[in-house]
Structures are given as structure tokens and as C-alpha cells.
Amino acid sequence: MTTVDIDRLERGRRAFEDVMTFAAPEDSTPATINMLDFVFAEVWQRPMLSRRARRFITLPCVAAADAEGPLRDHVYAALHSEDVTIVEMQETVLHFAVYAGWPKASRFNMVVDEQWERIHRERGVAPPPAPALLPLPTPSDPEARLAVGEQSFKDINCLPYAPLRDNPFQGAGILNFVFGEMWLRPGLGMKERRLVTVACVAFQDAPYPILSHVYAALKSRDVSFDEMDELALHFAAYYGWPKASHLNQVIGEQKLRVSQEWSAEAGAPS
């Protein structure tokens, strides 16, 4: 190994300790070895993103993936460092659970609780209380819930339609509660709810999800063009360059897409 490589295998331990907050692994293997290399000295240090943001792309795809050391490691180290409150965290599970599964995020939820207990039992001191759940934010009049629900759909997807209310999967599941509350609630921001949504649905091959989801992220600006790229890269070190290839893909259309609209709406009479 040459001097150079030394000195940019030390910068990725330093950058590993800053991020995970606890010492990187000693043994040189080339999975350890690159993943210094690469993934910490270089991505996790790239200006495009912030080292929260990152946390939200990370996040869903460690719980994803089954990962049980990295997922532990991840939530301890959002937590640990603060980049992450206790309710974004909570929030980041729920919002997992509708676009990647219940299942896989019941687990991530008892991860969640045990590196918070874990935390606070290292600083000697015992977890705050729980926030309250009631009362929600958003209506509790079905009617009223389904009306927001449809603009919130609106709004979020920059679509000038909402699904129709005419079976349970659009009423009560898309309408009633994904945009009707889950959206809305004020535990976690847009920007950091379309970091999470994007990498949910590009690791699970959902055609019309991605696109829909990285065109909204893209239209409403709470993502730049810089920062989308930049997400398909973290991703890619997270869940694998296959699927990051698809996601690539998508977002250069997407980018066409948008950049297309702005220019059509730039040129339209006012």
C-alpha cells in the first residue's frame, strides 16, 4: 500500500469515528478496507448532502436490507450524535413501514428502542418520557381526513388529480392515512420524508413509485438536481449498484422532465 493510500485509509478511519461515533473496525480485509476507503473517505464526506441527510437515505436501507449490525450501528450513531431526535427516528419508522413493510420495520422499531435505552444507559441518566400520540394533527372526521387526504396527495405528488376513494387501498390506506396523516405529521420534515421515500421504493423495483416519487421530490425543490445525484450514490454504497443503476436512470429522466415543465412554465402567460 502506498503512502497515498495510507493517508486516505487513516482519513476514512477518522471519517468512520466521526460518523458512526465509536472507533472503525481494525481488520484489513478488502470489504473493511474499501469501505474506509470509499464509503467513508469519500461519500459520507461529499458536499452535496449533509450528514444528516445521508442518515435518511442510510437508514431505510440498513432496516431494508435485514442487516442487523448496521442497523443497530446506524440508529445508535443518529442518535448518538444528535443528528437525529428521538421523534424524527419514530417518525423515520413509520414512514419505512408504509413504503417498505410493517414487518421489516417492527424490527427496526425494537432497534430503535433498544439503542435509545442503550444511550441514555452510557450517559447514566434515564430516557425522557415518550411524546404523546393524541391528539393527531389532521382531522378525525372521516370525510374531512379523505378531503385532505386528496389534497395532501395533490400537493405531494404535484399531480393536479387524487386517486379515487372507490376501494380500500386508496380510501382508507393512500387517501385516509399515507397522505391524509403520515405526510402531514410534524415529527419529521418533507425534505427528510422524500430522502427516506426515495430509497424505499428504489430498493424495491417499484416502477411507477420511483419515478412518481423522484419527479415530486425533483418539481416541489425540496431536492435539488445536485442533491438527487448525490442520493443515488449514497444509496448505491448502501443497497448496491444494481439497483442505484435503475435509480440513476430514472432520475436523469426526471431531471429532463422537470427541467422541461420549468421551462414550459417560465414561457406561459401570466
Contents of the next structure:
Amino acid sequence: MTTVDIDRLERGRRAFEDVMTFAAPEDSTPATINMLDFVFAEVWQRPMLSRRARRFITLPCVAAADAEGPLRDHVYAALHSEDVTIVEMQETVLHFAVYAGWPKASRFNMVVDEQWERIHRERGVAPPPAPALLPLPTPSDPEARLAVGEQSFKDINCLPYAPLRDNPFQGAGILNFVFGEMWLRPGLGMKERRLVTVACVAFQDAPYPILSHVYAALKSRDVSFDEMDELALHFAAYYGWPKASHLNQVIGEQKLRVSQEWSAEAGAPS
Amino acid sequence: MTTVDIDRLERGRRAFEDVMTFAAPEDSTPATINMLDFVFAEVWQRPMLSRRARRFITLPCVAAADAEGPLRDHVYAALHSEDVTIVEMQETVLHFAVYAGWPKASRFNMVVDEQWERIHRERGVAPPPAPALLPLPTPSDPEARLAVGEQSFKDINCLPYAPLRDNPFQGAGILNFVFGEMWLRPGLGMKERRLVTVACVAFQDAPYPILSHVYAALKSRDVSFDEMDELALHFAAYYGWPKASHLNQVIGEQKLRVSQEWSAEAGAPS
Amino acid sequence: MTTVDIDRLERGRRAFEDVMTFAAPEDSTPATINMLDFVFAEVWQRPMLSRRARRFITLPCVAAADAEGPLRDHVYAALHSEDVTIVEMQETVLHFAVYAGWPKASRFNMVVDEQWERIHRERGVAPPPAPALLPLPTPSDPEARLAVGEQSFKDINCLPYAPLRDNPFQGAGILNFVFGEMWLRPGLGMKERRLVTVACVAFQDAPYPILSHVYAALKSRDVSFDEMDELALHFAAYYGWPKASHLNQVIGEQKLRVSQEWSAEAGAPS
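Same protein, the form predicted in complex with a further copy of the same chain this time rather than the form predicted on its own?
What follows is the entire complex, opening with the chain shown before.
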């Protein structure tokens, strides 16, 4: 092994420790060496997206991938580094439940509890008490909730219309719960919700949601063009190149669409 | 080609047409031939699970698999055969949204609308008007909804306890929406919800949900032991052998657990 | 951009063209640049696994990932480069159907037909006629098929026992079809079936199948230890690091187990 190779490996180990807050694996299999060298020493170190922002892309990917070890490690690292608060983490689990399904979220939730306990055990202190659930931040009256859901659907999706109510998926699901309640909960910022959502629609890869959520993240200016390009690379590391290539193509198209809309809006007589 | 082999192929084509309500593909690639011969002429024809019951396993699998053609075909076949009503289909979409994530459900929902339109266009009649969303069947008051959610969580999961409220995933998600509202909607029977749920937890394959939902489906007697064994085979065809193999193992363990509980209950002094 | 950077990018473009048999994408987004630089100029160029062998890992990953563009591109490249014959490709589709489910395989099958047509259209010749399906290579008599399935289950899994017949998943599925017929079809070599299978169990990631198929691939000597380590890296690029980390850990454990068994066998008196 040349000095250059050793330096490079050492650089990978230090990058891993910096991101993960614990020691890098010792084995020298191709997968581990390239993970240290490429994923940690290159991808995580790039500008454009902060380490904190990268957490909100990584967490849904590891929660979706069913790999128990990496999920535990990344939950621990995000909380232990204090990049992500426990309240943000728990809202991430709920947001993930909606966009990736309750069963995987159920495990994610358990791992969050475990790692939060572990961090406090390591620190020799008890975890703080959880905040109370009620009152909910959104109206209880069904008609009022649907009205709130319709407005927030339009605002969040940057669209002039909302779906019809007379369909259980749209009425009881999308308007009543997803946009009438979940997206409006405090405790997780809009930019962070965008990052989690784009990661989820990218691994779920149904054709319309990936378009609409990439579009809305850009159009709302919650995520910049450069940040979104960088998101595609980070996602490639955590969910593989085929889905990332598709995401990257969608991003290219939606950047163009948003740019054209912004030009038209700027040029329009006020 | 021997007469026996030709008969076998012809049998596969007829089975496909019977299930799918349209003509079988003509190509003779290994995948198509074996799909006709094994999936349609064998799996779908087996007793223990009706063709209707098999729809509720197939639909979540094709909706999760993101293969647009098969999704369209199976939605059409389920509605066109009248094995599944439009109300049941739409509730299946909402149930699937919760257990497999909103993005894939969004596409499933679109495909249902398209195929329902298509069936009525073919019949030369207009689709009937959709039923009204409101009033919702569950309480609006947050405290009352949580209480309903806690009770239905216990009933549906066959467990003596419900999760704590002071956690957004559990409180705002599980108790408030999933068990406080979604599972309680009329329009889809409990057995059908069980079939959809078990298929979803089997492809999501997070460790606890697969245990708990297989257990509850058996313990509640909504799905019999023989039906559950048959479900594993049907699932294998639609989501692949590795996840099915895990499901099959879980089923074996949960049948044992439920049998032991039933014996203990039968033997216990009243 | 420095000369070094331009050289590196040019190296990535040439590597892409070599593997994919068509020109590299022109955009300079982070995802594309790093795909050229890391995935094509590094991963695909590494020794230990041939370009042909890497096709049989890549194809199931892109077919599972549902990214239509990458699937089309990799099917085209594998056939156009003549690394994979049409017969091998079609058997790969059938093998994938079993390990990843029929819906995704159905789309994969369609893409294979399209790209095979396209290659012949580009060459200005008609595709050759498909080989006759029948007679099937395996017995038609159900009892004989089950007996063949039991034997091939033991041989392929390197296990002294086969599952019981009295369970639909195991009897009608595993013994009758998967091992009684599918694995025994000619047209795809055992090493290639191992590569496809390990990729599939790695993205499906059910706990036991990943263990048993990594074990059997190594124990049978169809895949060497070094090839398997390299497979984990290739898989990381195509399905993301979290699942690849889990695979890599399983590989480490199974290498140890197989080494110990080989030592015991070598040391045992005959």
C-alpha cells in the first residue's frame, strides 16, 4: 500500500468518524473501503448541502432500506452529533410513515427510542419528558380540517387547485390527514420536510409524486437548484444509481419548468 | 411439441383469461410461458383462497412493484370481473397508502380512476356519482378520537395495550389516524383489510409489524390458518420468493403461538 | 477546471461508453459527474468480477429499482455488447420473476423484447426466431417433479434436507416450481443464476434468504470469496450503501462459516 493510499484511507476513516460520531469499521473489503473513501470522504464533505441537511436525506433512505445496523447507526449519529433534535427526529418518523408506509416507520420509531435512551445512558442522565400531544395544532371539526387541508395542499404543492374530497384516498387521507394535519405540525421545518419528502418519492418512484414534490421544493425556494442537484448525488450513495439517475433527470426537467415560470412571472406586467 | 405440452399451455391461457378478463399475451418468452403455466394455471386456481380474496393480495403487490402495466391490468380485472366493488377498491387504495406510503398510493389511485372510467366507457354508460365523504364515521373531538384509536388498536391487534400518545408517530399517527379513523371506515371488510395489510407488511418486511399483523389476522379468526398458508404462496408469485420465505416462516411461528393461546384459553378455568 | 479534472471526466466518459455501448450523458450535475467518475471509471473497471459478471448483478438491480431509463439502457448494453445472449437474458427475466415477483419481471420482459427489436432494427436485420419452449427440461408428472425439486433444493442450497411438501408455499411453490423447474432450466449458467439471486436477496433483504443464498453461492464454489466481496461493492453502487453494508456483513459471516466447514471437511478422516 502506498503512502497516498494510506493517507486516503485515513482521510476516509476520519470523515466517517466525523459524520458518524464513532470509529470507522476496520475491515478492508471493497465495499467498506469504497464507502469510507467515496461516501464519507467525498460525498458527505461536499459543499452545497450541510451535514445537517444530509441527515434528512440519509435517514429516510436507511429507514426504507431495512438494514437494521445502518439505521441504528445513522439515528444515533444524527442525535449524538446534535445535528437533529429529538423533536425533529420524531417528526421525521411521522413524515416518513406517510411517505414510505407505516410498517417501516414503526421500526424507525423503535430505533429512535432505543438510540435516544442509549445516548442518555452513555451520558448518565435520564431522557427529558416527551412534550404533550394535545392540543393538536389543526382544527378538529371535519369541515374545517378539510378546508385547512385544501389550502395547505395548494400552498405546499405550489398548485392552484386541490384534489376532490369524494374519494377516500383524497378526502379522508390527503386532505383530512396528510395536508390537513401532518405537514402542518410544528417541530420540523419546511426545508427539512422537503428533503425527507424528496428522498421518499425518489425511492418510491411513482411517476407523478416525484415530479410534483421536486417541483414544489424548487418552486417554493425551500430547496435551491444547487442543493437539489446535490441531493441527487447524496441519494445515489444511499439508494443506488438507477433511482438516482431517474431523480436527476426529473430534477433537470423541473429546474427548467420552474425557471420558465419565474421568467414569465418576472416579465408579466404587475 | 407434444399434445400434453400444448394442452398445458392452452390451460394457462384459459386460466389467464378467466382471472384477467382479457386475452393472454401471445409471446412465448420463458417469463410469459411460466407466468401462464405456474401463476395463472396453478397458483390462482388453488382452493383455500377464493379468486376474490386473491385480488386483495395481488393489488397491493402490483401497486408496490411500480410496474404500471400489471397494476392497470389487475385493477381493471378486479373491477371488471365484479369481484371487487369500486368502494372496496378505493378503500383498498387508502389502506395501501398507510401501509405502503402515499407516493405509490397516489399512482394506484389514479389508475383506479382511469380503469373505472374505461370500464364505463366500454359499457357505454357514465360512472355513478361518488358517495359523499362527510360525515366521517369517527369522532371529531381529538380526545375522543384518541380514545377510539386506543380501543380499536387493541381490538384490531388483539393486544391488551395501546401505544403511548406522547410521540408524534404513535399519537398523531397511529392512534389519531390509522386506528382512530382509517381502519374503522366502512366499505371494506375486516378480512379484506387483513389480506391487504399482511401483503403490505410482507413486502415492507420490518420485523415487528409482520409478526403483529400475521398474529392478529390469525388470532381474530378473520383469516384461517389454511388461508394464511395459501397467502404466502400467492405473495411469492407477486413479490418474489425471498420475502415470501420470510413471511412463511413468520406464519409458521404465529400459527404455533395462536394455537397455544387458544389451547390455554380453552383449558383455563372460567 | 484543471487538466487533471478534465482528464478524469474524460476517463469517466470513455468508461461509460465502453460499458454502455453509447455516448455518456453531457450534463455536469453532481450525480452524473460522480456516476461517470465513480461508478463507471472505478467500480466497473475493477478486477475480480468481469464486465459480463457485473451485468448479472446490475440487471436485477435496475429491474427492481423501477427506473425505466436505466433498465432500458442496461438491457440494451448487455445485449448490444454481446456480453449476454438473448437466451441468457430471457432466463434472467424468469429467474428475476421468482426472486423479485412477477409484476416487475413483466416490465423487465417487455423491455427485453423492445431492446432486442431495437438492436436488430439498428442492424437492419430481423431478430432470429425464438427457440421452442417445449419440451420442458423437467418431468411433467407431479410426483416426479417434487422428487426432482427436493433433490435440486438440496444440491443448490448445499443443505442436507429439503422443506416439507405439506405447505403451499413449500410444496406447490418451492419444490414444484422454483427448484423442480426454474433453477434447472438450461440457458443460464449456475454462476450467473447465483449472481442474480444474491442481488435479489440483497435488495429484498429478508433475513434468512440472504444468509442461505450467500452461503450456497460460496459453498458451491460457484462464486469465489473475492468475487463475492466485489459483488457487495457493485451492489452498493446499484442499490445503495445501507443494503450493501448489510450484505457485506452477511458475506463476512458466511465466508467464515464456509471456511470453517471446509477446514473441518479437509481435516476429517475419510
